[in-house]
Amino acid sequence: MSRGRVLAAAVALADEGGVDALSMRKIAQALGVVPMALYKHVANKNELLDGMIDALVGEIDPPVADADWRTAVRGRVLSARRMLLRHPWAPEVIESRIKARTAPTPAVMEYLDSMIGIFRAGGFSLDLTHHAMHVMGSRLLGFSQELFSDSAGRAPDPDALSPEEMAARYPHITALAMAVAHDRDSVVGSGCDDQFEFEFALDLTLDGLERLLRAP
């Protein structure tokens, strides 16, 4: 018994039946143990579905060697897309998860810190960085959704990482976060206009649009 069966258990049960249906019990039974030997892995059903949730990024490729940012960018999400269509109840679990937390999962903010750093190691500024972070939203992990839900009010993270720590295990994240300017009131995340940010996504696809219409 490892934290690691246990959540491949919790993973293609959830491919079964779906997530909802999802239970100790049932992933107890797949494993033909008691589920009192689970809480040793995991302590309750929201570190279950944090742990999935880490466990099916980790089935996203790395970025393609030697590949310039476009390339790498568009396989490391078609990767995520492909690992979502094998999992259709994840985009709604990772969604809630995001929002009940006050960070993503250490897995998924290790791939989006490897995907700023892909942009970054491409020649985007921080700033450029941070409006195509907003542009690509969600469809990093995958599916069409803002990333980020930073709602005001949330108690503090007990077990959240000191600025020091964030800097070492993020950097990318954490030199993005230091370079935008804050707007407490916006509704896309602390630190973004949001006028500006919904601009700025439907210029850049209209402007896509305009080029694939122009196009032989």
Contents of the next structure:
Number of protein chains: 2
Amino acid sequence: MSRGRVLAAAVALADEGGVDALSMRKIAQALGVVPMALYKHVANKNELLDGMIDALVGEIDPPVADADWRTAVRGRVLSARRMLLRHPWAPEVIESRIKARTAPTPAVMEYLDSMIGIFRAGGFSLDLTHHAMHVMGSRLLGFSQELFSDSAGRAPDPDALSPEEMAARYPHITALAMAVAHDRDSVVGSGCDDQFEFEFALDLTLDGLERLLRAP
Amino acid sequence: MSRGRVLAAAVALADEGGVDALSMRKIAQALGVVPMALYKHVANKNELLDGMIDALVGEIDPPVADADWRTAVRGRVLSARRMLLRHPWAPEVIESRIKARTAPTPAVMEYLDSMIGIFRAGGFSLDLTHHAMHVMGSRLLGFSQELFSDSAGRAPDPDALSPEEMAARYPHITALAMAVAHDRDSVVGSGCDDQFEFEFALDLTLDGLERLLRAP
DNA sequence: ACCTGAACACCGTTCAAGT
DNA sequence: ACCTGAACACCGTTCAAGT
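Please move on to the form predicted together with the DNA, as the form predicted alone is already shown.
Next comes the full complex, and the chain you just saw is listed first.
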């Protein structure tokens, strides 16, 4: 029994059933331990959540050495995204931690510090680096920030609209969905390549930053 | 008693104490009603949360008529941001709804449909519109997606690092924070203008989209 | 038929009783 | 001193008993 084992068990439980299925009692059960035993290694549930986030941020690859700023930032953000794909419950928890005005955990601070260092080493002024951090926003941690995920894995909705009703009520969404499905030669699923779209948005942002760096 | 009154009471409670302080029992109490009476107007708590989000999206201004696409999108996103500033718990709830793979609610669908319509009317191809929606991501709903809010309103942390320790451990963050504070002629607070940074990031994104529209 | 109180199966955390 | 079971104050929701 150690703090690390508690956090690992908590992360595993969240990976399985989402953060709603996470409870102190279930973590204890998974570890074959009485619930109150957890409080030896963790102050309370909020501190446990902070620890879990810290563990995830530790999974992000360190910056590649001897790379220009753009390659370094891009690689790190894509590594963060791979981490989030392994732990899809993380954005929700991070969001709730921010709203609770919790101080960022050490691993997050270190991550942000090193990211700022990459920009600075790449020639960004302090001011431009500050803007760059805001521009990147939660994309720095790999948030894909989709407003709706594809409907592929969703439970079939009994009172879902018919295609005709969809087209009548949401003509633009329907046209877009059909065009994308046709492009990908697939009628099944949304036909939308999330990885491509993420990199598209990331590169557009990096392009904008590069332009600011060259002509401030 | 009506669905609208239930949703309004729920939104008011969340505005006051955040979404963690929201419970069916407290909503009922605020309405002077027995808890089970809520289930006449709302199927369960998840459906209540969907209803609350729907109500918020309804607060976003409709698109201004006779404006070019960029003005229309910009205005609408800034209106969405003003809505989120009134209801800071909303991003967390929206995030959790997405992760639960809940189908987007009608008001969200209508909002997205009309936003797609703005891009299309502005001359964006179906394909470019699709990319644009992904690029905008949750910024479409006004998410400011800061990784850490300013430390101004945060409770004083008893075991916070001293300025010297901060500078030693997180040199780049410290340098950035000091430069920003100096810029704004203020040592109090983060000295960081969130509204300015939001519009800076938004405009950089819109610049990128405009460039793609002109030279595909 | 409608409404609602009690009850059920949870939850995070306190605390006193045990070792 | 450490550990832990029971208890407390909650929670969302079911359901049977009341009207």
